[in-house]
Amino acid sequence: MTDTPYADRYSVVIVGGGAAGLSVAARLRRARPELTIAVIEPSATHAYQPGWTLVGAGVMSLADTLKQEGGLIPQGVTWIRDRVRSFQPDAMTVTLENGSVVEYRRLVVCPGIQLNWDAIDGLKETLGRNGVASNYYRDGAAYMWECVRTFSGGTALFTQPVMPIKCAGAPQKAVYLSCDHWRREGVLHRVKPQFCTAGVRLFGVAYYVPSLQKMIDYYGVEVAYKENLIAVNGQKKEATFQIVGTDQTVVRPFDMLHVVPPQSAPDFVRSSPLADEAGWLDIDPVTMQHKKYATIFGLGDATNTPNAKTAAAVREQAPVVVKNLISSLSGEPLEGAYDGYGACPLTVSYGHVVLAEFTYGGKVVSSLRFDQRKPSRFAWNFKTRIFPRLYWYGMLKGIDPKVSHKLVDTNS
């Protein structure tokens, strides 16, 4: 009996060709340029995805959110064009579903999150029709916008699902950004706003709850707390919700609908011996080493960090995960620490943005000299033009600079 030959082998395997990773792959050639790296991605199209909140609302267009993978894969860095089938953490390997395996010095997982649309009955056969639109996925995001675009009257439903999923912030994105546009088109009046979450509160961290309050207020919107949807009828424009930790079920009519469906890791990393009881990558949370494999790195939205899934967060992981990767293959001890940032712009209208910096345990934390509750222009035009050519320019080229943020004082 032979063994089985390897495909390929590297200093380093990233698997996923995200934020993250991309990240990962470019911060280590600037500072390893020897070692040979591999990044496994099966899509010819990488998004800019903070940017989908804003096409929904008509601020930006789907094309300026799209580029071709290949043409941001760093220099020096292999690209497989393929999906992972399985880890062998045990023999340093990965095997891809064209049955090759590749074998690696040390792996770095960042496959993103996986958004569960079948786990709502119906979504499926009426998702970007019959007023059914979402920004959690490239088309919908487009449909989204010809909805708030044409909407005239009646019920805008809105809901937001179990955590975790990436970016919490953005099921209320859209309905701020969709009311303030029937405000501003004069129509808001004849609109029955409803926003129906999962949750028991309408943001994780306490501190901004206020502002956002202020603004549900202001558009009129009607939030019902602990509903989670699990069915919809697009033909008989029926949303069902399930009362979290109940049997109780409530059906409530829509004329719109926005849906964030549930998430969880990729079902390759939830059957993986890399996953935790919950099926998330089980890493370390601030060295982002994994718990049992020390070979093995990981970061972004498939872990099991208790911080915001965020582009913000990965921009802080990505140095200490490169710079833990580079202690470990030299033997020496890992210093890189990551303190759970992350940041969340709530675009509570046009022109203006609620900044939400925060790390572990809810900690608010601000970059800026200003008071982040309250909408701000300044954090809009960040949010619309900076983010998005910091994310092109500089993260993805692994040359994002280093913003320091520091702890707020909030009894003050």
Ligand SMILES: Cc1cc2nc3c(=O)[nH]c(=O)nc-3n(C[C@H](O)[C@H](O)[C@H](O)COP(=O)(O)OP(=O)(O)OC[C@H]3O[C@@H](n4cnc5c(N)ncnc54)[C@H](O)[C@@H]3O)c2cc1C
The other form holds:
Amino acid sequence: MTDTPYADRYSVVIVGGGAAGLSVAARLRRARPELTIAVIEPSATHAYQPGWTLVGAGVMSLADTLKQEGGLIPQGVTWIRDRVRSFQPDAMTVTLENGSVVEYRRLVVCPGIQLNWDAIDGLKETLGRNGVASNYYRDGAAYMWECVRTFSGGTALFTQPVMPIKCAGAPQKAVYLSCDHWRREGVLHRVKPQFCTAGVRLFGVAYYVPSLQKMIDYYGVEVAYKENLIAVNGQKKEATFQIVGTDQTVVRPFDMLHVVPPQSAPDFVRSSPLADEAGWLDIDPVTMQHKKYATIFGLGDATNTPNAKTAAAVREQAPVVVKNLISSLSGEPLEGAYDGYGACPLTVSYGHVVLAEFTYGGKVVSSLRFDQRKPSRFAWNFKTRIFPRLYWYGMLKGIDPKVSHKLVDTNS
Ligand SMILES: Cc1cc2nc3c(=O)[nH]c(=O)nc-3n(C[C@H](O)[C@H](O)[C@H](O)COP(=O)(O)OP(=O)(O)OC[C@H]3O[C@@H](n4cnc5c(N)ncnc54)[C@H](O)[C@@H]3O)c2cc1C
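To test you: the structure above is the form predicted on its own. What is the structure of the form predicted in complex with the named molecule?
And the full complex, kicking off with our chain again.
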């Protein structure tokens, strides 16, 4: 990492030093060390967010999910520790919160998804207290484990907002792991678990739903569809849900509540010329190049590509972005192609995972050579031991191996 003041103009500027930004920076640096590259990232701490489901279940420590951002920025890449305020794509510049302007030849936009905690009335006042927890922020995951560990009975409510969200399976992973903990502690019979989702089915890809339904039945979870959390009263221990598509509301009492916040494109992307009508970064789903501005590429949770917003998707997108960005710098055709791959390791119990893998259009694919609908100990070991290492020492270093996936015949 260079700590000299940044120059005005870089070959490549990367907005966001999360999973996507660091993967692209590392790969690009290896492929083209002569390029000047800058990562704009305000945070000093980088989080392995897929680990937070495990932190909330006492399987991983919070410390194991965190590293200093400075130690992860690749050697020779400049870290601009600030936040982008706005984009000027015609001038090929971005403006930072501190007012400085940074020029680029190519821009990679990957600032992640925005968590809209304020959209739930009363939530901010009670989050992290009164039994109201969330695996969707770092201290929340630690508090979630405290709530689960000390819970001895009563109503445990778990929510899921309107899509899209990052890791669509994470809301129900919290349900399964909490219930399995209570089962192992012998208190599940005193718990009334309820999963209230704004969706109309358990999971977007129908192939995996029967396996998940089996776990819901096994733990005795009551599922309420089309219920969207709109307000929380932590003192009274009441959660208010709106029935999706109506003005009707339902108030549910709780003793413990796991909240997944509504999510959207980041405001500074939404209000920029780079956004589509819904506010997401408007890129080609195959080449990852911006639909209007050829000097801009994007990946990760902030884009409008119709894949599952996961680190698994980022892992497949980063090599495509790097390949196409390099081609675009030398005026060659863009040959890198992303197929919409995403994966969701659904932790259905301590020790077992249903590893859902799919591409654009919900086509089921498989990287492993067994029926991935079946809860697997092998996949659990991947989720808890292999994936974190692959993330820190492979993906973020730009050296993770390509793992091929095969189309699954879902009729057989
Ligand atoms: C509880 C939970 C469980 C998950 N489980 C899984 C899982 O099992 N498997 C899986 O594959 N994925 C999982 N994910 C999803 C995964 O973490 C994300 O999809 C992934 O981190 C997306 O990478 P990203 O770089 O787009 O966004 P992020 O990693 O969130 O990084 C975005 C970065 O942009 C920075 N930024 C924001 N605004 C600005 C700005 N204005 N200027 C500059 N920088 C900015 C942020 O500080 C941040 O560092 C999970 C996520 C959560 C929360």
